[in-house]
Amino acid sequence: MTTILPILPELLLLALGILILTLDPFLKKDEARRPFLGWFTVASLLAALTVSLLLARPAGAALAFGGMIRFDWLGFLFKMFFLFAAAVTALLFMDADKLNRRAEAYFLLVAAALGMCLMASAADLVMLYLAIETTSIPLYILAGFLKTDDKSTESGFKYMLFGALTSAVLLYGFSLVYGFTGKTNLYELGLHFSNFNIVAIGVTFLILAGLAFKVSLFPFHFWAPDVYEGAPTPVAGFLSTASKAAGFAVLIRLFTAVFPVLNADWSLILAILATLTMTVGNLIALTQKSVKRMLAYSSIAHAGYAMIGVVAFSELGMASVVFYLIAYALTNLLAFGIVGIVGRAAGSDEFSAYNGLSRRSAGLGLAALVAFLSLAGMPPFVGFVSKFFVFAAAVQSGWVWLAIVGVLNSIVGLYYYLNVLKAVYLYRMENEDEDRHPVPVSRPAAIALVILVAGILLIGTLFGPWFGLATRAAAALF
C-alpha cells in the first residue's frame, strides 16, 4: 500500500474514468437515469478526496518512482484542491445543457484532474510534460465540446492551436534543459543552472514562456478571453481555476527546484509580467459589455497578483500564492456558476441580463454578492485575506512597489466587479414585470453555490488553519 501511496489520488481518478465509460451504455438504454452519472462522478470524486485525505498524506518530502514523483504537501496539497474542483465542476456540469447527460464530459473532467495532480507533483521534466499534454487535451476537446455553437467551436480550436504551440516551446526548453545537464530530475537540474549565463537565460525565457500561457500572463493571455467565452460556461470556470493553480504549482516547483540561483536575476522580470499582467487584464475588463468575458480579463489581472507571491521568492510569498489559488478558485468557479445559471436563464451574459437579480432570484443575489467582492477583495471574504497576505509577501521582500500597483489594480478592479453588482441590486428590467422572469436553480448547482459560498466565508474569517496548510505546502519547496 506504501508504494502507491503518492499517487493514490491520481489511481481513484483512473478508477473512476473508467467507471463513467462502463457505465455509459447502460444508463443510454434508460433516459430517465442518465443524471446518476453526474451524480456518481460526484460522489466519486468526494470520496477521492476523502479517501486521500485519509490514507494518502505525505509524512515528509521523497522522491518516488524512480525519481518520476515528488511525495510532499506541496503536491498534495493542490491534488485534493483539483478533486475538488473537479466535484464542484461536476456539479454545474449537471446543470448545462449537451453537457449534463454525456459520459465522454465527465470523463474528460476526470482526465484532466488527473493530469493536474500529475502536474502538482511532478519531479521529472519527461513526467511533467506528460502530465501537461493529459492535462491539456481533455481541456482543448470540452472547450469546444458544443459542436452546434460556433463560438464553442472556436473555442476550442484556439486553444488547441495556441496550446499547441506553447507545448512546442516548452518542450524545446526541456530539451535543451537535458541537451546541456544529461538530466531530467528537476532537484538534480538545480546543480547544473548556478550561472546566469546565455544558456540559462534562453532555457529559462522557453520555460517560462510555455508555462505563461498556461496561467495565462501577459503577453501570452491573449487566448484567453476568447476561449472562456465561447467553452461552455462550467468548462470555462475550471479552467480559469484548476488550469490556472496547476501551471502555478509548476511555476513555483520550477522556480524553487531548478533556478533558485538564477531567481534573483529574474525577479525584475517577473515583477514586470506581474505588473503588465495585472493592468492589462484590469484595464480591459473595464470596457467589457459581457459578464463572462469580464470574468475572463479579469482571471487575467489574478494571475498578476498571484505572480507577486512568486516575485517575492520567500516561503511567505509562495505560501501566499497557495493559499490566494485556493481563495481565487473557490470565489471564480463561484461566479462562473452564476454567470452560467443566469445565462441559462436569460440567454445572454450582457450585463443588462443580471437586471433585479437581486429580486428575482434572492439567494443568486447573495451569492453574486459574495463572488464579486470577494474578487475584489473586500473583507469579511476570503478575497481580501488572500490579497493581504501576496501583498506583505512583496513588502517583507523589499517589493514595495508592486505591492502599491497591486493595490492600485485592486481598486480598478473593484469599479467593474460593482458594476455588475449594480445591475443586481439597483437596476430593473426595462419593461418587464421582474416576477415573471424569475431565475431558476437547478439542485445541483445551489449545492455547488451553498457550498463555494460557505467556504468563501469560513476560509475568509477563519483563515489561520488554512494558511497554515500553504505554509506548509511552501515550506516543502525549500
The other form holds:
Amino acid sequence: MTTILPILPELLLLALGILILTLDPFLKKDEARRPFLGWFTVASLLAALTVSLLLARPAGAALAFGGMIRFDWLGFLFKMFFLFAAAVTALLFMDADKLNRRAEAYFLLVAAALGMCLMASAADLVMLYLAIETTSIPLYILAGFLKTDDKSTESGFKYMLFGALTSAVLLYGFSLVYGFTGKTNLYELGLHFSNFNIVAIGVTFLILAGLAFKVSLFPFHFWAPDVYEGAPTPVAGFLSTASKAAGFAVLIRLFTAVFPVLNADWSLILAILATLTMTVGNLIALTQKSVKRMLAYSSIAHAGYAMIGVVAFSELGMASVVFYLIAYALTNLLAFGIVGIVGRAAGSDEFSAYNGLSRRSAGLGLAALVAFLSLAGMPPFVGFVSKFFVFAAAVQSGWVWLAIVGVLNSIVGLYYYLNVLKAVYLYRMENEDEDRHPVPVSRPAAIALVILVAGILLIGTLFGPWFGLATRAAAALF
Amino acid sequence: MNFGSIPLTYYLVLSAALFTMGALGVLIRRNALIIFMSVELMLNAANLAFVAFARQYGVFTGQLFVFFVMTVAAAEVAVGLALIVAIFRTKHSIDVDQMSSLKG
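So that was the form predicted alone. Now I'd like the form predicted in complex with its partner chain, please.
Following is the full complex, with the preceding chain placed first.
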C-alpha cells in the first residue's frame, strides 16, 4: 500500500477515466440520464481529492518509482489543487452545450488532470516529457472539441501546432542534457550543472523556450489569445489556470533542482522576461473588445506577475509563486465561468454583452465584482494578498525595480478590469428592459461560482494557513 | 564495416542538421501536413541524439526515452490529423495562412 501512495491521486484519476468511458455506452440511448455523467465526474473527483488528502500526504521528500517521481509537498499541493480545478471545470462543462453530454469531454478533462499531477511531481526527464504530453494532447482535443465550429477547430489546431513545436524544442533540450550528463534524474543532473558554460546556456534556452510556451511567457505567448478565444469557454478557463500552474510547477522544480548555480546569471534574463510578459499582456489587453480575449491577455500578464516570485529565487519567492498560482486560478476560473454563462445567454463575449448584467442577475453581477476586483488585486480578495507576497519576495531578494514594474502594471490592469465592471454595474441594456432578459444560471454553474467566490474570500482574508501550505511546498524544493 | 568507429560528433551534427531542417520547415512551409512532417523531423533529431548518447555512455535510458517519444509522436499525429480533417471540413483548405478567423 505504501508503494502506491505517491501516485494515489493519479491512480484514482486513471480509474475514474476508465469508469467514465465504460459507463458511457450504457447511457447512450437515454438522453435524460446524460447529466449524470457530469455529476458522476464531479463527485468522483471530489472523492479522489478527499481520499488523497486523508491517505497520501507525504511525510518528507523522497524519490519514488525508481526516481521517476518525487513524493513531496510541492507535488502534493499542486495535485490536490488540480483535482479541485478539474472538479470545478467539470461543473462548468455541464453548463456548456455540446460538452455536457459527451463522455469524451469529461474523460479528456480527467486525462489532462492526470498528466498535470504527474507534471507536478515528475523528477526524471522521461517522466517529465510523458507528463507534459499526457497533459497537452487531451487539451489539444478539448480546445478543438466543437468540430463543426470554425473557431474551435482553428483554436485546437493552433494550440496543437505550437504545442508540438515547442515540445520538440523541449525534447531536443532534454536530449542534450542527457548527452552532457548521462543522467535523466533531475536531482542527479543538478550536480553536473554546477559550472557555468556555453553548453549549459544553450541547453537552458531550449528548455526555457519549451516551458515558457506552457506558461505563456513573452515571447512565447502569442498562441494564448487565439486558443483561449476559440476554445469552449470552460476549456479556456482550465487551460489558463491549471495548465499554467502545472507549467510553473515544472519550471520552479527544474530551476531549483537542476540550475541552482546558474541562477545568478539567469535571474536578470528572467526578470526582463517577466517585465516584458506583464507589460505586453497588460497593454494589449487594454485594446480588446471581447472579454474572453481580454482575459487571455490578462492571463499572460498574470504569468508575468508569478514569474516575479521565480526571479526572487528564495524560499519566500517560491512560496509566493505557489500561492499566486492557486489564487489566480480560483479567480480566473470564476471569471471564465462568468464569461461562459454570459456568452451562452447573450451569444457574444463582447463588452456590450455585459451591459446591465447586475440588473439581469444580481448574483452573477456580484460574482463578476469579486472575480474582476480580485484579478485587479484589490483587498479583501485573494488577488491582493497573492500580489503582495510576490512583490514582497522580490523586494526581499533585492529586486526592487521589478516590484515597482509589477505595481505599475497592476495599475494598468485595474483599468481594463474595471471596464468590465463598468458595463456590469453602470451601463444599461439598449431598451433598459433588463427585467425581460434574465440570465439563466444552471445549477452546476451556480455551485461552481459559489465555491469559487467562497474560496476567493476565504483565502483572501484567512490567508495564513494557506500561505503556510505554500511555504511548506516551497521548502520541499530547497 | 564497423559502425562502432563512427564518432559521436557525426551523429550529433546529423541530429542538429535534422533539427534545423525541421524547425525551418515549420517556420517556412504553409501546408499543415508538411508542417506536421517537419515537427516529426525535429522529434526524430532528438531521438537520434538520445540513441547516440545512450551508446556513448553504455546506458539504456536514452534508448528507453526514444520508445516513449515514438509512442507520444504517434498519438500526437493521430490528434493532429484529426484536427486537420476537422479544419478541412469547415474551411476547405489546410493552408495555415487561411486560419485567421481568430485575431484581435
